[in-house]
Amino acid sequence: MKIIVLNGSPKGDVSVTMQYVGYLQKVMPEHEFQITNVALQVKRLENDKEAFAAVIEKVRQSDAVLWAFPLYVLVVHGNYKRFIELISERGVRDAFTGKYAAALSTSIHFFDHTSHNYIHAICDDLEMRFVDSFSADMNDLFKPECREQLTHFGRQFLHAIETKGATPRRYPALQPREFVYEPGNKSAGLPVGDKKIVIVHDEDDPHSNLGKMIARFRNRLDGNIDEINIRQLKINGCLGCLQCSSKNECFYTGKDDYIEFYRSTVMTADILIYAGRMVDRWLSSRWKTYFDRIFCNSHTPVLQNKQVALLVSGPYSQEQNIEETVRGFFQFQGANYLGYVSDEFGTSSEIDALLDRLAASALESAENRYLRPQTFLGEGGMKIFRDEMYGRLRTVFMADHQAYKRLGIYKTFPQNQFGIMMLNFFVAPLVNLAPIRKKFDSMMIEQMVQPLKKLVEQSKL
């Protein structure tokens, strides 16, 4: 079998993910794995159509495609997404149609599922036959059981190709609607006061639905609003070099516009509005590059207590995976995600009303410093990073370690909470003695509620 491996790492062959591919090559020498570094070479593939055509010809000549990639900020790297966009832009989807496909990634299991969901959905859109995915920790290859499971994954993939096995489609095709948004009369502007509001977008056409949604939202506010088009900024793609890990000093500091813009404009905002179009199953690759570069702060939350919302053009609600990445990212960052307004439902006047309500809600929430409780997305994500930074990643990510100490993140360890330790050490053994436990179980429900009832009764209006 001839398998083309589309490498999604900006580091090319010097990638942890490629070592997993190398292991598959080692244990299955009877098959050819042809690695193509599409993320590393994406600028060349964009500018040199012959080079891009050569990659697509390799896809045509292959029996199957292995999408292999590291995770970058909840999805794939922006360069990888740009390659995926080029497939449709240049009309070569047919090269992938009917091909068997699988996905292989490495990470620390922080939102690895959303990255795999994205690739699976892309394969479904290309009418490929998606077999399976394998999401490994960066260091799993050292474990014999992982190597065994990786081998099984590879052989299962190859068996499906050889036997022309049936594969289910998980993601229905997106159904964008033909609709022209025409905003109505401008409502009276809401006073912004001393709140700093920043609108960040990638829209070049002010007459598009998105362009008019941005204008409607901006005009609903009375005050100074910063509006930035990230297509007009010089933003290089994240190299994955980890230079930022010791002191949060990005390799590109002083070499492009991103660091100064993000730290002086985004991180100082009270209200952040991000606006973009759906491009395949996410926002544009330009937006993905923007999010990748947030890694200059490593794994430290830097948007704490900000109010954040999304304006989007396209069938956003049909792709819940992107909403999960957005919610998860802003929860982990400590921001209050207010939700989104899209042009996929409703009349123009109904969209006007949603935009007006969003503007009012953002101002009110900022004034009251409202921060709703995190769900599993933020809570679980932060605990993954907390444990990793305290443990194996501390040596490399010293900037994160220092920030987590400063922000009190390590204090959430159960062993750092004195009251919980005393309860578990002294009370738990007594409660779990058989005679006491029987009585405790009969009282437990009432005892759980009693302190809360007391607090409610004593609360003042």
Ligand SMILES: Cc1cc2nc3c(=O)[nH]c(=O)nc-3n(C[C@H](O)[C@H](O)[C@H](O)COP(=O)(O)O)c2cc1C
Second form
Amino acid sequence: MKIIVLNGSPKGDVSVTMQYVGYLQKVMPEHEFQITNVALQVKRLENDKEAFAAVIEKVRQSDAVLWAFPLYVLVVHGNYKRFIELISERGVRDAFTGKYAAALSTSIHFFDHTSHNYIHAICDDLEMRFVDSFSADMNDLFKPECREQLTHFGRQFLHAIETKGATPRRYPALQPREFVYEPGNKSAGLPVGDKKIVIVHDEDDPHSNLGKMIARFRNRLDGNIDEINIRQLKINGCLGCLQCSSKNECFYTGKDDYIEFYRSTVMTADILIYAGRMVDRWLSSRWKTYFDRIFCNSHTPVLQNKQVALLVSGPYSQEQNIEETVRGFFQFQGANYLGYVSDEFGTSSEIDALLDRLAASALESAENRYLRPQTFLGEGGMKIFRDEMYGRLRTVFMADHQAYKRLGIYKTFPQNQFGIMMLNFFVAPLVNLAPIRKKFDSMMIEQMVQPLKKLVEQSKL
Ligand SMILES: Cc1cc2nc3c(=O)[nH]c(=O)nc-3n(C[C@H](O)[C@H](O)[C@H](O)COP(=O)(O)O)c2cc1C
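Alongside the form predicted alone that was just displayed, please also present the structure of the form predicted in complex with the ligand.
Let us now look at the entire complex, which starts with that chain.
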């Protein structure tokens, strides 16, 4: 069998993920794994139609496609997404239709599931036959049990291709609606006072639904508002070089517009609005490139206490996976995500009302420094980073380690909390003596509520 491997690493052959592919090739020498570095070469594939056609021809000649990629900021690298966009833009979806596919990634398991959901959905959109996903930790290959499981994954994939095994579709096709948004008369502008408001978007057409939604939101506010189109900034794709990891100094500092823009405009905002269109199952690859470059702050939350929201055109709520990445990203960044307004539902005047309300609630929340409790996405994500920075990644990510110390993130380790340690050391063994435990169990529900009840009673208006 001939498997084309679409490599999503911007590092090309010098990629952790490709070592996993190399292992598959080693244990299955009877099959050919043909690696194509699509993320590394995306600029050439974009500009050189023959080079792109050659890759597509390889896809046509193959028996199956292995999407092999590293995680880059909650999804796939912007270049990989661009390659995926080119498949539809250049009208070559038929090269993929009906082909068997599988996904193999390496990461530290921070939102690996959302990248796999994304790739699976793309395969469903291309009407491929998606067999399975394998999400390995970047160091798993050192473990014999991982190598065994990886071999099993490879064999299952090959078996499905050889036997033309049945594969289920998981993601229904997105159904964008035909709708032209016509904003009505604007309400009086809300004074923004000393709050800094920044709208970042990638929309070139002011007459599109998104262009008009941005204008409606901006006009609802009275004051200085920064509006930036990221297509007009020079933003290079993240190289994955990790040069930022020691001092948060990106390789591209001074070489493109991103670092200066992010530090002076985005990180100083009180209210941050991102606006974009759905392009396949996520925002545009331009947006993805923007998000990838956020890695120059590595794993440190730098949007703390900001009010953020999304304006979006397209079938956003049909694709919960993207909302999960957006929500998760802002939570672990310490921001208050106010949600999104899209053009999917309702009349123009209903969308006006939603945009007006978003503007008012963003201002009010900024005034009151509103910060909702994080959900599993932010809590769980931060715990992964905390453990990684304290542990195996510290040597490389020294800037994160220093920041985590400064921000008190390591204080959340239970072993660093004196009260909890005392409770576990002295009270836990005592309470778990059989006769005491019996009594304790009978009082448990009441005891859980008692201190909270007391707090409510003693609270003043
Ligand atoms: C810019 C950047 C962003 C990353 N984002 C994530 C992420 O969101 N989640 C995760 O689990 N790992 C993330 N990683 C870790 C990589 O996915 C991991 O190191 C992977 O093995 C790299 O594979 P490669 O060498 O094939 O590119 C990121 C690494 C870099 C450099």
